[in-house]
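Okay, so here's just one chain, in structure tokens, the form predicted on its own.
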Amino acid sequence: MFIFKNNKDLLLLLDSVRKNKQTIGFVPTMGALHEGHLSLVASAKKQTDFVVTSIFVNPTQFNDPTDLLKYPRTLENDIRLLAQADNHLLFTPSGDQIYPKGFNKNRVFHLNGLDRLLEGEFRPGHFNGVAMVVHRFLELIQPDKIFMGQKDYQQATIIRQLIQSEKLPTQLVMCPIVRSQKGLALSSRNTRLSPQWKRKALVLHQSLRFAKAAILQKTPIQQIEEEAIEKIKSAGLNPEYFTIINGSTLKKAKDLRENLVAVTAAWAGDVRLIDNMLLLP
């Protein structure tokens, strides 16, 4: 596996990859890798010829400086996992490689309002920061496909909008959520959960499964949302929202015939978790 830290080496190698008529897959991460990330690498290997995975803890998407400091950094273990997964290239740039002197960090991306809903209400500026770093990576790497996880459903939807609005020659592939045997969606933040909170956090998946079964029984959407919130509270978590949305617009669903996705966010102690589930085939 190649490991590069600067743009020059990255671009030289990718130029040779393209000259060999190979397609490029890109997996953006912030490190602290787990099986969910490795599943993205596996999908990229199946669909493209050469896989680039990035590890960069992006400061522009953290509206809480404390959260940035707490974000787990496990580069040595990440390298080991990626090598075992036969990833082709790991790009671990410094901040000045992604945001060089003179770079406009004040740019506002037009994301069709998708960034102001759900997570956007609780994390102002977060998605503009995500769009900024992903746009920068897509400019540098110019992949044929970018692979992102369904666990961050809103983020993947926003990046699809970014690709469309910026007319970038990259296709987004959203890959299924990877869960623990008991159902907890794998996340880098889970490493901060105590065993007790991990057990309590299982209620998120349970509430999503409840919503899916209730939708199939044609239970009114508002009733499902209210009951799911109560389930999460009863387990000891502090929910910020449990909402059934239109999976394309991210707006609150009004009709059972829409493309329905249940999304939720809740605090397990001092760790904020998100999860979601597609409710209809």
Contents of the next structure:
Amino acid sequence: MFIFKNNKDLLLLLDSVRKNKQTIGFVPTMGALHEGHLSLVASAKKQTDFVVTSIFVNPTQFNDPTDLLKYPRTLENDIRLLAQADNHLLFTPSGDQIYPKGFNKNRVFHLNGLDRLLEGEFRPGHFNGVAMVVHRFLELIQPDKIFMGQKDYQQATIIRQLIQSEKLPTQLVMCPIVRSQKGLALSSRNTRLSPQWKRKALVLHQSLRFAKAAILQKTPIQQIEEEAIEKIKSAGLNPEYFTIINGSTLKKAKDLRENLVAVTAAWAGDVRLIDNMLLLP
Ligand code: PAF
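Next up, the form predicted together with pantoate (PAF) in place of the form predicted on its own?
Below: every chain and molecule of the assembly, starting with the one above.
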């Protein structure tokens, strides 16, 4: 596996990949890799010839500086996992490669309001920072496809919007959520959950499955949301939202015929978890 830190080395190699008529798949990450990330690499390997994974803890998407400092950094283990997964190139740039002197970090991306809903209400500016770093990577790498997890459904939808509004020649592939055997969606944050909280947090998946079954029985949306919130509370978690949305606009769904997705965020002790489920077959 190639490991590059500099844009120059990266661009030189990608040039020869393109000259060989190979397609490029890109998996952006912030490290602390788990099976969820590796499933993105596996999909990228199936669908493209040459897979670039990035590890960059992006400062512009953290609204709380202590969160940025606390973010787990496990580079040695990440390199081992990516090598085992036969990833072709790991790009681990330093801050000045991504945001060189003079780079406009105040740029506001037009994301059709998608960045202000749901997670955006609780994390102002977060998605603009995500859009900024992904846009920068897409400009540098110019991949044929970018692979992102459904676990961060809103993030992937926003990047799809970014690609469309910036007219970038990359296709977004949203890959399914990877769950533990019992159903907990894999996340770097799960390492901060005690065994008791891990058990209690299973209620998120259970409430999403409940919503899916209730939708199939044509239960009114508001009733489903209220019952799901109650389930989450009675398991001891503190829910921020459980909402059934239109999967394209991310707005609250009004009609059972829309492209429905249930999304939720809740605190398990001091760890904030998110999860979601596509509700229609
Ligand atoms: O999902 C993440 O890990 C990050 O938000 C991403 C897409 C790598 C951008 O920094």
